[in-house]
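One chain comes next, on its own, written as structure tokens: the form predicted alone.
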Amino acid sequence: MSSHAVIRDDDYVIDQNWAGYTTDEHAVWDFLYRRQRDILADRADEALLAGHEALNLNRGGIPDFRVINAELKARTGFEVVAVPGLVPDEVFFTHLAKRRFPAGQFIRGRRQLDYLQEPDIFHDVFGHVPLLTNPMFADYLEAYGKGGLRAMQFGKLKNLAALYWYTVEFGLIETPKGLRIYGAGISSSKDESIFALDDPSPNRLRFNLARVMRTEYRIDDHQQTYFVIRSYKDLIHATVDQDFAPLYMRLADGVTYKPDTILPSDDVITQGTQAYALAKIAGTPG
């Protein structure tokens, strides 16, 4: 798909140009949707699966933002806006703070079905948007946007990026049926959807705000650590209900923990085999 839409200077929003998608691009969406729904059937959190159904993302082809926004706005006041790609931090935070989720307009090609470095419309809409039908998660994302604008004043964007990464992108949630996926980086990826729950190598640790915000993350491979929340209500309590200013003062030395680190203070749900082997060799705790 090619787009000649004019970018608005203030917010980078463009027209989705839904009529411009090709038959093959619609077919790519349909293939990815069916494949991921099959994988996620017993791996994703029920709120995520319910969001897929509520927005009817399987109506055939790439979703039209004008159509899904009607349902989304009625539920939580959020809407999806098309952007040409990654946008500046301030623009991204402002969109979230105003209950707008910026989504990529393009879709990956058939040679990139399993991995794409830049987020496309499948990652953004299939992965992120369904949970925006959940009022608590919608509140969390709005608060994250407002918090991002504040973090820029404190010079703590790297810490706040880690929070986004380990929750919105790669978060796991504890349910009566066991650990389930809610992060979009997992749910939109065939391999990571399986790896995050089934592979013995990553650590799975109980979510702790300060711990998460001091942890580095991987952008070039599967995660070495996943953080697990008990519920979206608990996530709200741990983040939205807190004053981040004192926390930022304690985080003066920035991001300090490697992605595979296990601390003596960590509440370990699953200790990864790789981290365990390295710890034994080094003779360190964990």
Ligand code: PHE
The other form holds:
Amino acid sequence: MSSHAVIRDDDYVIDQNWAGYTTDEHAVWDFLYRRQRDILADRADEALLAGHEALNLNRGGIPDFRVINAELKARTGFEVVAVPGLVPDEVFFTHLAKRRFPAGQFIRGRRQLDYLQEPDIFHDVFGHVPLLTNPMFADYLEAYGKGGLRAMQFGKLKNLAALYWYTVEFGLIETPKGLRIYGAGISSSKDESIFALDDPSPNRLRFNLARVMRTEYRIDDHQQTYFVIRSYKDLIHATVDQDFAPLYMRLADGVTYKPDTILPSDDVITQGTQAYALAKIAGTPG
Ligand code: PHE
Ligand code: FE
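Rather than the form predicted alone that you just supplied, could I have the structure of the form predicted together with phenylalanine (PHE)?
Full complex below, order starting with the chain above.
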């Protein structure tokens, strides 16, 4: 009998088991949904708000993926799939490359309404999925997935992860009404939704690809710097339409910037009160 190892092609996808959520879990969703909708009404970018409407995430309780996927697939061909929690990078990238967004199946408990480290269904579905109804943003995430697999080969995953962090998670966009939120890490967080736009302490800098990819980030606190795009079209032009290979070569020098740093070359929209301006240091004698 021939024996060979079973090659597992594990995509980590599980059944959402929508019928298995408790009444209290549905109530947690409803509470978080209403609270964020009020906060975001004049803080979120209109593409994000349009996504909330399109998916009708307020039917009562945790959304059933079978229901929202019908709408999502029709709009952009994306679908959301349930996973137990964080998945390995390669698995994550492969899903995105195939227009599948992996979302945590579980919902946070009542003691963690305001913050939890692991992405749960509220962060993933309320935060990420609405913008996937937008054709440009859907293209961006698919390309990001493909780009992630490529970055692994270049050994530049950290740099590419910073791009995800400062756009998909914590991105701001300039609109005629002022700065608006599109990043899911902001839009799914009560405190950061207010902090990102209103607080005087963080820097708000114009998005610049190479700059962003050298920037470190904090996962345990609000951001000290937000990067601001002019439009999704601009973001796509700067990323999807560029070959990152030459950039990866330049990044090989290993230079990175602390999250609070402002460089002389930065296009500063608002300088945070906590900013660390490198220009001043560079001018110091000795
Ligand atoms: N164009 C990038 C590359 O050549 C891939 C990419 C696209 C990365 C979109 C991020 C976002 O690797
Ligand atoms: Fe996220």
